[in-house]
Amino acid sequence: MNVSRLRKDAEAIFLAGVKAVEPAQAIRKHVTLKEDRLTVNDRTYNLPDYENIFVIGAGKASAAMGQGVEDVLGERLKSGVVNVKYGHALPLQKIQVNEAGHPVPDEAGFQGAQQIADLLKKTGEKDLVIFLISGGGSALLPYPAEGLTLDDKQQVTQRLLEVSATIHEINAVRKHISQLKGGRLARLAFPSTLISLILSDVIGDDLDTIASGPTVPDHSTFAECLRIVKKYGLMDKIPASVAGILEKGARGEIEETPKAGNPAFERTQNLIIGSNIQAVKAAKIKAEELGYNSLILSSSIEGETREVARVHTAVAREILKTGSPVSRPACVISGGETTVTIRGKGLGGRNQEFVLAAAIEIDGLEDMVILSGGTDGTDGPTDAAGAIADNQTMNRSRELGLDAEQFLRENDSYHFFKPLGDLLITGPTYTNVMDLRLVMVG
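Can you show the single chain from that sequence in the form predicted together with another copy of the chain?
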């Protein structure tokens, strides 16, 4: 298959992957209403047992998820509140949508989180609460512990990042200085019944990690958090108010995050309604429909973007040379989310940088296309979802006088691909299950 066909097919395959995790559709697939019986995966709720059904949520996709819930439950919904990122609101009938700051939480997010907490405080044993979690749900549900400001929380995270604390350590501390994270939202909802519907944007779909686990038992403790902060010598560097809370908590003077066995979790159903592997699998089906031999590499790819790109192009070279791991025409699919260590001052995102690094590697090889895109339609601080390149991209860039290596050094993938017309532009998709990458060999 020639390059123009490969490019067209690559875009179609990417979009098929995104469509499979479209939030409203994912909700309708997992949540069905038949007469008075609401079925959520393997559990059934008899609606006449409940006085009110409320919807709460936080995350980039949570308005779109709200549409799905309204489609299913319509007039049966009492009311609701969801926090979404600026620009991600959608018109809803029963659910109020608050736009708020992401990735840096802001006052609007805090106010929305307070509304959600107030709603939960009022609910009782006869109420059913549906909680819609999606990517960005942590930053979009900011509710600092008593006596702390948003800025205090931010500072702690920043200090921990600076000393290269592990993500496990950072999450442990964050959960202990928040009123809703680390299972505390479920405890606040108790004794109502809570259904948590989750669109996962996390490698491995670990419920404890997604949005800092508001509805699952927390394994970490105040004592552990104090040890972490001391280990990195940060006691004098974090706000005194935060240090005070950790010390008090470690002395047992503040209630711990809820642990396994807490009755709140008996009334909580956590269900992942969409995740990267579903997008990857749908992409594979589409690739096969279009006539490609398709292979899923992994839905949990992580690591430094340009290095990950080189592994992908090594697979492409092998396909060209020996037909392993799949024969041509081939479509190798991977998912997950890579990272970029910023060294330059350019504009781009992990997906565009992936494609730039790959384009350099496939320079002048046979017919081949590389696509990488964020399923949310946004890659870094740009208007592109990602980029698409082929074995002729480098030739075209040289004709325009663009030095690919230099753009890569500067992390400036956006300005490399824009003049080439090789940006992948989808607009907001209102979903988010990390990224999809395609290696197509014609």
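In this text, all values refer to a predicted model and were calculated from it rather than measured experimentally. The term rigid core refers to the maximal set of C-alpha atoms that superpose within 1.5 Å between the two forms. Residue numbers count along the first chain shown, from 1. Compared with the form predicted alone:
Once the rigid core is overlaid between these two forms, Asp127 does not reach a Cα shift of 2 Å, moving by less than that. Comparing the forms between these two forms, the C-alpha position of Thr166 differs by 2 angstroms or more, with the core used for superposition. Annotation for Val311: C-alpha shift under 2 angstroms between these two forms, rigid core superposed.
Having seen the form predicted together with another copy of the chain, the form predicted alone:
A single chain, with no partners or molecules, comes next.
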């Protein structure tokens, strides 16, 4: 299995993982309709009990999820509104699709969130609301708390991203400066019946973190948010209006987000219909079909991207040296989501940076390929899902006069891989369950 074969197989394995979490297929797997009975996993809803069925949603995959819901419900569905990232819209029959900004929310997202809130305010006890949540849902559902503007939320999100705050930290703050996140959407929908169908883009599939938990009890507090902002030294870098709300909330002067026991959650079903482990397992099956001894390292990898890359290449070296933890030809698979500490002014994303850091480590070894890609088809603010490299990548880059170490220092992985033709370009996949990484040893 030479490098050419390894590269071809790596892309096929990655795409198999993505296909396994295709949204409409996931909807049809978990949501079925027989006569007048709608079954969602282990719960059944008698549709004649409801006057209207509405669909709302937010996330990169919500339009594709909407297609699945429309396929199941057909004319029974009254109407709906979903917010998706620019470029991720799909044509729907009954559901309005709004394109908006991600990862920093914009005015289009705010207008769409307002439409969703207005729809929910009109629903009653005899209405059924289906909420479609996927990766990016937090940024695509921006509805600032009273006294705040969209610009306030944009600044807070940007400041937190710049200091590489974790997704848990970012979402905790988002919840407390929003009218819909942190269980507040469920409270707004009450007393209607609410079904949340979720594609998880969060390590551990924590419901209160996915899209900032709009339909589940919130475990975070204003006091915690205040600690996060102070931890990163942002108190004087975020809008005074936001700092003021967090301080008032920590003193108990503003109502907390809904906690466990709130009656709104008694009429809410939350169901994860797709997650990273499904993509990882599907990749493993494909690798074995192609003749590789495959191993799942973990579906919960997180941490600094460059350090994670070194761990993966250390595993590759061990395979070459001892045949452990899996013998050759080998395919080691991992999932999750790493973080990049931005030091330079280049262009790239965590997957491209992972591959660049790994390519430096495997320079000159035996036949080996590294691939890392975002399952949504987008890596950072680029048109690439990620990148692919092999043990000869450094030689080819040197022939083009590219200094890999310098590109890595500048966080400029995109412009390193582009002239090499090694960007992984898939276009929008209309799903999102974090990242998929492959280490292939021939």
